[in-house]
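The data below hold one chain only, encoded as structure tokens and taken in the form predicted alone.
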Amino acid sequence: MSEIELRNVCKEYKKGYPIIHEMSLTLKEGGFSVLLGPSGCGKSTLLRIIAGLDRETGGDVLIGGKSMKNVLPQDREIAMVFQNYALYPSMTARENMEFGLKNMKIPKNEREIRISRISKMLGLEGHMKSKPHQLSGGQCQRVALARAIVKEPKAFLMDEPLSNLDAKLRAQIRRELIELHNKLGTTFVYVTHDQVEAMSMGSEVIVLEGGKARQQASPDEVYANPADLFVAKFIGAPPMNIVDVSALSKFGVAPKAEFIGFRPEKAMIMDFSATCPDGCVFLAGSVAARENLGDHSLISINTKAGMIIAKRFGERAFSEEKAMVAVKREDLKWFDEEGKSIRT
């Protein structure tokens, strides 16, 4: 088993300072898990503690159902892989995958099978005589991701590894990620603060916020179905329109609501002079901005409730200067005066 259970885990580097308050987590045995929230959240501290490379103030760490209570990270089986790849510059591409296979004490001849099929998967054939100063940054995140696998861990933890690449090699090595989780079926916990990252690769995304975790769902609940402001506001680009209540009282709401939500795609623009579809809430106001960005538009409104950002599909820009935005009641979020979701 690899399934990860954290249980009431809190971390104080000093007294009184919490920085993950008494988490409680279940991270599922062969699913691809997602830590996402922005900076100073506790989502890398929380990679740590896992690790066993950070000691949790209070708590227990559970992997396989075992406690790791007294377990140092190297008996933990699990395979951290790192921002900054953490290779050892003065050996080549081999020599890096082998390193943990000596220190496991695992047969020669069971390492050369491993090291031959791991590096045959990941494309490393021809760089394996190479030391990290010769090699890209894309063949040096493989090469940290195959001295890994060829551990055979109960679990990968990576820690935003993607961070250091240019957007079309993150890309790629994000397809190539979803590839060796598909071919391994390995449990894989997974740090980042970009969305596309957890919202594209993760089976689960865990969205942290102050050292706690504000949603645990699949990214298409995790996206349409927020389970607070936090989330509403931090998924999604543009993220969620968010509305006072008061801005439209007399259309009613749901009970004990403060906040209406709806996403940008959700809300329909049209000619200031036009008439709403029965069955919509609606907000007239000027525009201020407009975006084309080849196959869809942003168009932001200025209303009496805020700016209000709608997203237009395979059309040009709306060109008025006054637009009413309409929004289907189904396509309406709520939330309370604390910000929690309010299901109707």
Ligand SMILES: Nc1ncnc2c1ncn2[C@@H]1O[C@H](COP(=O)(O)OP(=O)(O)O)[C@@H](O)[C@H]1O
Second form
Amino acid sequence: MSEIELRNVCKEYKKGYPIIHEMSLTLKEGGFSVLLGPSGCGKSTLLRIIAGLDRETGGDVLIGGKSMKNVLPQDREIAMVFQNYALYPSMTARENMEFGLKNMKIPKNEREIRISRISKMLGLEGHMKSKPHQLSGGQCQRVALARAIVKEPKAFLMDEPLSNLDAKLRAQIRRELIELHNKLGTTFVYVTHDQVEAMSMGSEVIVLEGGKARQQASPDEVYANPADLFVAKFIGAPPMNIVDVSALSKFGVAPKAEFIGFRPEKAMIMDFSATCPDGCVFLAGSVAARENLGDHSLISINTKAGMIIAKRFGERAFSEEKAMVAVKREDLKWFDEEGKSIRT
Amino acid sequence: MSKDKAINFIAFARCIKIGFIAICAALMAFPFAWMVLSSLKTKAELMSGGWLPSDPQWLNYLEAIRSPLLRNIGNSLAISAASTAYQLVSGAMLAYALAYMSFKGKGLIFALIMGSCMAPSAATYIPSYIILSKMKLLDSYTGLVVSSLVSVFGIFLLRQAFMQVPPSLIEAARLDSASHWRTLWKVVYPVAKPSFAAFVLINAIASYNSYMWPSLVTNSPDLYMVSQGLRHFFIEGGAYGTNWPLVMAGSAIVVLPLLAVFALLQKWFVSGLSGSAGLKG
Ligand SMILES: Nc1ncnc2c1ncn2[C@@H]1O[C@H](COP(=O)(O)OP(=O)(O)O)[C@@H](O)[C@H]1O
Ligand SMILES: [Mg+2]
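Cool, the form predicted alone is there; where's the form predicted together with this ligand?
Entire complex below, previous chain first.
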């Protein structure tokens, strides 16, 4: 039992300035839950509240159905992986892993078994006698993971663990983390501001902004059906195109809709003179920029509704100066005046 | 052309820098050299001036060693070691609490500790003396150690060093179920080692050099510390009969333990004072 539940959790460092607003969330047992949001939105604070390193000012945290109100961090049976790894500098990789086990009074032979199994799992056998300053960033990250795993916790809490690594290593460890999660089957709570990490690893994504949870859903769902304009603009590279409803009013719009959004890959680019296919809305404009990104290209089109970015895959280059953007009606997302999604 | 000039200038600046440091070093070393040279002269030779002893009087050292000076050095070393050890443990614990724990009144406690630095030490002599006498610890080793169990400067030094340690290390240790005591000695201490070395050096020297307070609370010559022992040389021969070469020989012997400690710790000492917590080590 290691479901993590937040009930109306609030946090304020200064009276009247809440960092986390009455947040209620359930993070599934055995899930890979990613807390995604821009810098400063309270992700780390939330994770630290779950760990017990910070106290919530209101509400309650439950782990495995048990209130954590009076449970110390070390007794919550969770392990945390820090952004800067937080390895003990004076200890070898092995001692780093063993420190917690010794403190937990785990017998020596059991410690040996766990450490050798996990170090093999993470490919650390050759580095067990090295101190952190002798290890590369990726190796430090693995030691930090190993240190967490040997404790066999109910849940892993990770705070931007990949942000100090270079892009290539990040992609590699991302894959390793997915594999690790499949192997261990333990609850993962993962904090990041990087949507690629969230989309690629999460079994569910919780998008946070300004101390509030904007949407909790699978990565596919968050991408396809963002709950509001913030999520729509935060996820996707480039993000969803948003236009004012007036620009497309002649095609008939959903009631109460104020904004319309569509993903760049749903925007079809056609010659200015082409006849639009049925069931599409379209906007005319002039091409402002072309970016070739290898397998696809991005074309920015200046329309009277603003700049629209369209993504084209592996087609011949679009060389016209004027263009027509067409979007299938079913690919349009509608948002009301508060930016909330309208399901049609 | 201008590149050559720049190089010349850098070389010139370097010469000036090295020259300046050399002069400073010579100024610092001069009294020591003078002390050692004087200790090898006869009394008459010392008074008449001149640099080198014509016939080195090694017997001065033998005489100095035969006096109670060695016993005084032993006293000083033992008392410095004991009080520095206590100061280290109490200082580390206090600094740990001040740096990593949050509790009500922390700011006030820190202010009080720092404020006690402001009181001139002479003002504390009388109350401390009365306390020691009430504890029946006057004129005893214990009394000398008890009166310096805590070093305010040490607390401050260690607190500053502890603040440099990334908080996530302490939190990681906490999540690893480590007690505060284990966190302090297994996680914080290795990182803040240079500051601990500076701590030991500064407090050991201060304690070894102390004169006023030990002479207030001790009476029996058996308990004399080095500075009291040295003073004995001065007064032995009366106001005009001070045997200066002997005083110099004694002083040279007295300085040796300090030089040894400093040689041992100086690598740590410098980085400890310059504030780098030595995270690389
Ligand atoms: N100890 C603290 N005292 C005061 N404000 C804090 C403290 N820690 C974080 N904050 C504030 O809380 C907000 C959220 O911080 P954080 O949870 O670290 O954001 P994130 O991890 O999403 O970037 C920030 O505005 C930050 O300034
Ligand atoms: Mg953060």
